[in-house]
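Only one chain comes next, encoded as structure tokens, the form predicted alone.
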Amino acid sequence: MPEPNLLVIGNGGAAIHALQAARASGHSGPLHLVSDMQGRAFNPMLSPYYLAGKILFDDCFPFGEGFYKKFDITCHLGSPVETLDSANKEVILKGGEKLPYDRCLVATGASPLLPPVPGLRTSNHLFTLRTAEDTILLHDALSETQSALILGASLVGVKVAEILVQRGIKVTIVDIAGQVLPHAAHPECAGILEAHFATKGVELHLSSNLERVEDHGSEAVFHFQGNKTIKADLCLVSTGVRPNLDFLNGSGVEIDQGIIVNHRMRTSVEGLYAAGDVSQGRNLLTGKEEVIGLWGNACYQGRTAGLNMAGQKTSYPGAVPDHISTLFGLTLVHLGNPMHQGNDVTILSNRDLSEGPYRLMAFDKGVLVGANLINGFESAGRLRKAMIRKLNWEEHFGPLTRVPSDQEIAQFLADVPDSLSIPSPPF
């Protein structure tokens, strides 16, 4: 019986790990990769480090030039997919070429989400940071930039703001939310960060609603609600992303915010898998299926899909939303959901960064469900594992009225092993 014909749509972390896993499992049949992008797989998480001059541009391509030849992959690069015909098991490319498959992985990632603001999309001063091309365009523009507006106080937006400030560029961060990092930081933690960013020269405009953008030669004018205007040479939009799903219209694939998959990365359609930012996977804390936009999560989902497509039987239990990043000299850790709400939720913090590392912890019925740490990341790994195991802190500490000390946390989590069934993300 011939080996199945495997086809992967996408050329990012999930796609590459799927192809590698399929070959590692012993699959010797056809392996096809289809992507609308040209060139090697790119890791967008490394873009800020290149812009900051900490790594070379070539380092943003972690799988190297010879990956596709090494694993005998037939590449169809620069070939956008128009339609996926799940009934006939074939992918139709732009131009009409048809590629049949026995099993197919959708790993098309996500694209920047641009707010529907008049004049924004057509502005000559608009930049995003998702692809290799985006990175080069922004890099080249910075040499002539004196002022920049960052639309979206996300982790990417704040990280780029730090890089621009270090280059002597005047930076304004604007967000419709009332705080920075609205999806990663508890409001109390965000307040500490905002005060710190201001000391570095960043101008913050929060709870600001952008109404329109007008280009005026070498700069753009941004008009906000309340007759407020801001002028800037450059605008970086970091307001989120949306999964690349348009080509699946009519395919019968079950889609919510992303493609619904099970623990083997199978979709609702026979022979079709999905992984990475285009899919919804299990959040180990909530038990719900969510889009978890983490490079490591995408890679593990891809590897799981590749093994199962090649005939193995393996599962990926899910992930915990987490992130660690240095922002203007402060190391911020985000674990789970620090903004968790409910009648049984207790939020504890030591409040004052001057007293040492800042720690905010959110508990639901005594179980840790979220945390923010500033300059105190040493315990992050064990806290993450305590969340996964749903350890009850009240059973150990009694009523939760204060943040446990580092020593108390170390003693409580002493029996938590250094490694669990949930592996650390690959790089």
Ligand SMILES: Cc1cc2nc3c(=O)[nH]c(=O)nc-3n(C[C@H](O)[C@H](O)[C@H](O)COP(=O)(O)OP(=O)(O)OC[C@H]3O[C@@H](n4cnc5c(N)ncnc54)[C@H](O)[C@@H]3O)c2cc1C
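Predicted, not measured: the structure shown is a model, and the values here were computed from it. Residue numbers count along the first chain shown, from 1. Basically, rigid core = biggest C-alpha set you can superpose within 1.5 Å across the two forms. First, how it differs from the form predicted together with this ligand.
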Second form
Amino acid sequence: MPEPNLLVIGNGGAAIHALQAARASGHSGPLHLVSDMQGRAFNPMLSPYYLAGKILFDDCFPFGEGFYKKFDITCHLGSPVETLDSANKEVILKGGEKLPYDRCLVATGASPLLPPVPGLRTSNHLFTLRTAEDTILLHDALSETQSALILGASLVGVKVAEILVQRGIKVTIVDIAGQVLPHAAHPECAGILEAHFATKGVELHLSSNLERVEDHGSEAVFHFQGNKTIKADLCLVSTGVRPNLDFLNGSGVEIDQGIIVNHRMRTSVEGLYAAGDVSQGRNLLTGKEEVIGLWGNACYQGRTAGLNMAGQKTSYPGAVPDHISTLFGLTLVHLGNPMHQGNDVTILSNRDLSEGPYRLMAFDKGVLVGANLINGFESAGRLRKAMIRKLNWEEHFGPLTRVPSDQEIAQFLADVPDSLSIPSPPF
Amino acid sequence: MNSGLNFEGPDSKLPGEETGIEIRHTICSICSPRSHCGIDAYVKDGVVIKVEGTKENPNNAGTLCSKGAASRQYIYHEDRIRTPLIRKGDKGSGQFEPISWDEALDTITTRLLKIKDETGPEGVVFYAGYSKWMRPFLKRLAHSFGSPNYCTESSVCSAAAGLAAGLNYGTMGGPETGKSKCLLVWSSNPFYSNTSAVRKLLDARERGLKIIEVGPLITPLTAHTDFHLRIRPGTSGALALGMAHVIIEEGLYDHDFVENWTLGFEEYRDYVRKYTPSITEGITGVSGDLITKAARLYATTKPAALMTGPNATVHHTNGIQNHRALTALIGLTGNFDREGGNHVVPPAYLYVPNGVTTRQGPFMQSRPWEEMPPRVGQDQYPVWCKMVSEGQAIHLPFQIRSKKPYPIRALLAFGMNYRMWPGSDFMKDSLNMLDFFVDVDLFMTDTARLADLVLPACTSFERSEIKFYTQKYVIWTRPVIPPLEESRPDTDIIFDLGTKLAPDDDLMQKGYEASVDWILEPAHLKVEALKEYPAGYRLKDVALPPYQKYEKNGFSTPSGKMEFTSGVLKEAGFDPLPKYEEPRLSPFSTPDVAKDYPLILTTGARLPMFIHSRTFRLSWTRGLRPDPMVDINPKDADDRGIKQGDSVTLSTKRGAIQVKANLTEIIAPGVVNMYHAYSEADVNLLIEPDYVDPISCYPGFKALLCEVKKTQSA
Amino acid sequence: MQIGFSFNVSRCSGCMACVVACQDENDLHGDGLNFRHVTRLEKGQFPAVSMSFLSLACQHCGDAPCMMVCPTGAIYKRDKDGIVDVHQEICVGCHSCALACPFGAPRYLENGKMSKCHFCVARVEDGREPACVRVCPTKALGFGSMDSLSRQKAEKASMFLLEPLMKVSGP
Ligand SMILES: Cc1cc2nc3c(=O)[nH]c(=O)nc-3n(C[C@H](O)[C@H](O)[C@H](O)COP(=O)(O)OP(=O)(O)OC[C@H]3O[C@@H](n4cnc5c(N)ncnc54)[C@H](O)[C@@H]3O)c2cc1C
Ligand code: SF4
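Form predicted alone already given; the form predicted together with this ligand follows:
Full assembly next; the chain just shown is listed first.
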């Protein structure tokens, strides 16, 4: 039997890992890649480093020029998939070109979500940050910018705010929520960060509901509920993302927030797989399926899809929401759900930063369900492991009354059977 | 030290012509001469850029401990003294000015000769701390100068154990572990004090060696033992008597040896009769059943050897008798000077026994004791002075203050640390009462700061020395780098001073290498020839002495036998039997003190990354245990509301220090353990200067009373 | 081929020479900056207590999570021996690997870049042992190809089978 014809839509982390894994596992049949963009695979999470002047624009494309050749991949670049005909197993590109497949991976990622605020979408001062093009546009605009409004105190928003402040731009961060990083930081942790951001000259407007945007020549005026107005030359919207799946209308594939996949990254439609920000995955903490918008998750899912499409039987169990980034000089870790609530929840933290790094840990019935760390991140990976394995801390430490030290965390994990086993290759 | 990190990538430290990196051989001399591991120094452009153990060296076979591995920070530390310094401000002010070597040495000779003239040479004390390599030469200088007062850090180190065993047997032998079937390890943690030796110990264990461990702490050895007898600190003597009780009652002792070769067995037997397992359990905290089992195992597994730490058993106010009681078990079970037991091998050079004979002893004793005035401590510690060839340094501050029987006016010290003295402030103040204090050291230490003149010494990497190993191996080292700035080897300083202080001493005039040649003569070794072997030389035709030498020569005790009842002690007015007494401060001897200070404090147990204060200042070793911490059992901590890492106050009747709490089960409830010598938390401040053993003057570092409380933050 | 460390827990005494030898080899002078760390484990309560130690550095995972999450491709695995190494010049210091590594291996230099145990790759290629293995006084640490290590383990297993991993000392 001839090797199946594999086709991958998208040219991001999920796509690349799928192609690479399919080839590496022995697939010798055709490998097709389709992308709306020209050029090599872009990594959105590197654009802040480019904007900050730490890397070259070229460095945002981490998979070298030779990648496609090395893995013998046929690229169809520059035109988006407009329709996926699952019945006939073919994709139809914008120009009308049809590409058949035996197995197809949807790895089209996500795009910034724009809140339905009158005047926002049409404003000339609006910027988002996701694609290579977005990055260039924002980069080029910065030299002219004196004041900026960041809509959405998300990780992307705060990261960009830091870059702008470093460039001498006056920055205002606005969020509808009452705190920064509402999805990543416990209110107590957010409080510490807010105080820190303020010392860096950032103006914070929390619990602020944007009602309308008006362009006035070189600047835009932002009107908020309660008659508050803010003016800025530039507005970055960082209020979240939505999966790129419009072209799947009529394909019959089951979709929730993103495409629903099983542990082998198969969708509800025969021969169709999905991975990365366009799909869902299992939140190992809650057991629920949801979009996990992380680079690492996209790569793992992509690899799993690629292997299964090539005939290997491997599975990906899912991930816990996690994030680490350095914001205004503080390294913040977010793990699981630090805001977790319930009757059996214990939240421990060492508020006193003079005693060392900040650490907040939330336990449900003795199991770690969420954490925030500021600066002391040596234990972050171990905590993540403990969380995924649902280890019971109470059984080891007794009643949880204080945040364990790095040393104690290391001791705890070293004591758990098999917790030292080394991750072994998937095939 | 902050990161001067220059990450050159992984291929930066390979020796070879392309890299310009050369391997040169030397030895580490950070810890005790028992170890002094061979080191391969990677040298580039005259700078050591990496170290590792010398593979050819049979002692460490390529390995090192954490201290030796940190050698580079030791050699190049910013606290290294770079030039001779003379005090400018008040005594103890720490203000110095550089002077030239000529000026410095002139000042010293002039001052010391003047004191000799005015009040006699005995007013000058010559002191050797660490490292020990300069000792033979310093002692010779002292005596050739005319002073009996050569004192060393051995006044708290291993000399008392030798003294105690010497009272029983004349001379003592170490355990012949490789040939032994059962090893009784008594208050020793070779894993941290003699790291290079434990590989063989573990190998022997894997081959079936039985191991019994005695000591208050869980150590890395504990996991490898058949029994661990976790005694209350200070009760070794009682435990040994309890074991003797079982061995005698059950007839497990060596009847033949006891009958023919011992003195005082009946008295001893009568005395141990009362140390039944249950009585002993009451004293030591070790279950009677375990005592019985351990005694049987040790007495019936032949051959069996006893390994003791250099000093944990004698750092007690009852130390000498404790150590006598436990070493008596060797003779009782017939393991003295037997194959696989405790084999008597006299040291070749600097405490290392390997069958080689040298003239170290005669070299050091350039003038007989009879021709010199009494030593420091001789009036109060006559047994010490009879058994140990030096003054008792712990008594030094008392004589500085009392000026009895004669005044001490000057001190020429090499590597001294006043924090070694119990009541270290008492010693510090005493040093400030001297007319003239010279300190030679590598680093500007708390002690050097008190001196009138400070001289910069250099490390083993920067000098030449002779070093013997028990594995019949010897090395004459060559400097792998030149001495840092103006620093010099201790021996250069000693021999330079000798030209004027000991003009009549021929060897002092001939110099260092000639002196070493003189010492080595009986071994048929010469410095010049050894230079051909930079990594060391495997000695040929060296045989260890035979076993059971006593059958021919008897024992070098007053009776010529092994003495259960010591003739020397009897003559000096002490109890001749190895009698057990409670530590001077204990819940039983001083219940009134224990009311306020209910915890037993034991101090100075080894940590793997430190050897006394020597590696505190290196960020590599200090980073492994940054804070001074008191080890406390979680139960005791809980009773006091103390949690891991809390700031706590550790106090005795004498004083208090601030440390962090380390909750650990390695320490039993009721006992706390504190490492010594921290400048910021010096536990010796909590011990009275006269809290000493009456026979040896050894401080009772390992058992006293204290309390630990959570420090209320301001 | 996959190269790896072997560690005999019953021989480790927690002396931490491996930590320092690695700092010396890699010029890690900064306080607390170390590629290898030793964890002390205690079990039980007085009087039945056991103590053991665990020396860990990067495990050079067969399937390295740090490499999977690295956004730049700075972390890579050598085909030849499976060593996981970092291209310093490509690393942007995003710290993603700190969160991914289950062993806490990645460290960050003053320039923000990730650095970690590289198995003394140049030494190993030159026929030497990694610095930590060389220094280990009890020979608790070893190294070799995973195949040979598991073979050794199987050979030794017959001897150690009955000996529990951590012994509890008696009352
Ligand atoms: C500023 C920023 C910072 C971030 N920081 C982090 C971080 O610190 N840590 C982290 O884990 N994650 C971070 N992320 C998220 C991370 O970048 C994404 O989770 C990851 O890139 C998702 O990969 P993907 O392959 O699923 O999607 P994408 O990288 O979005 O790739 C989708 C691909 O599909 C193509 N495509 C889309 N539609 C079509 C179509 N119709 N036809 C053909 N091709 C199409 C796109 O051009 C693109 O090539 C960040 C994201 C941003 C924007
Ligand atoms: S850094 Fe951590 S995850 Fe990466 S290879 Fe090493 S041990 Fe594995």
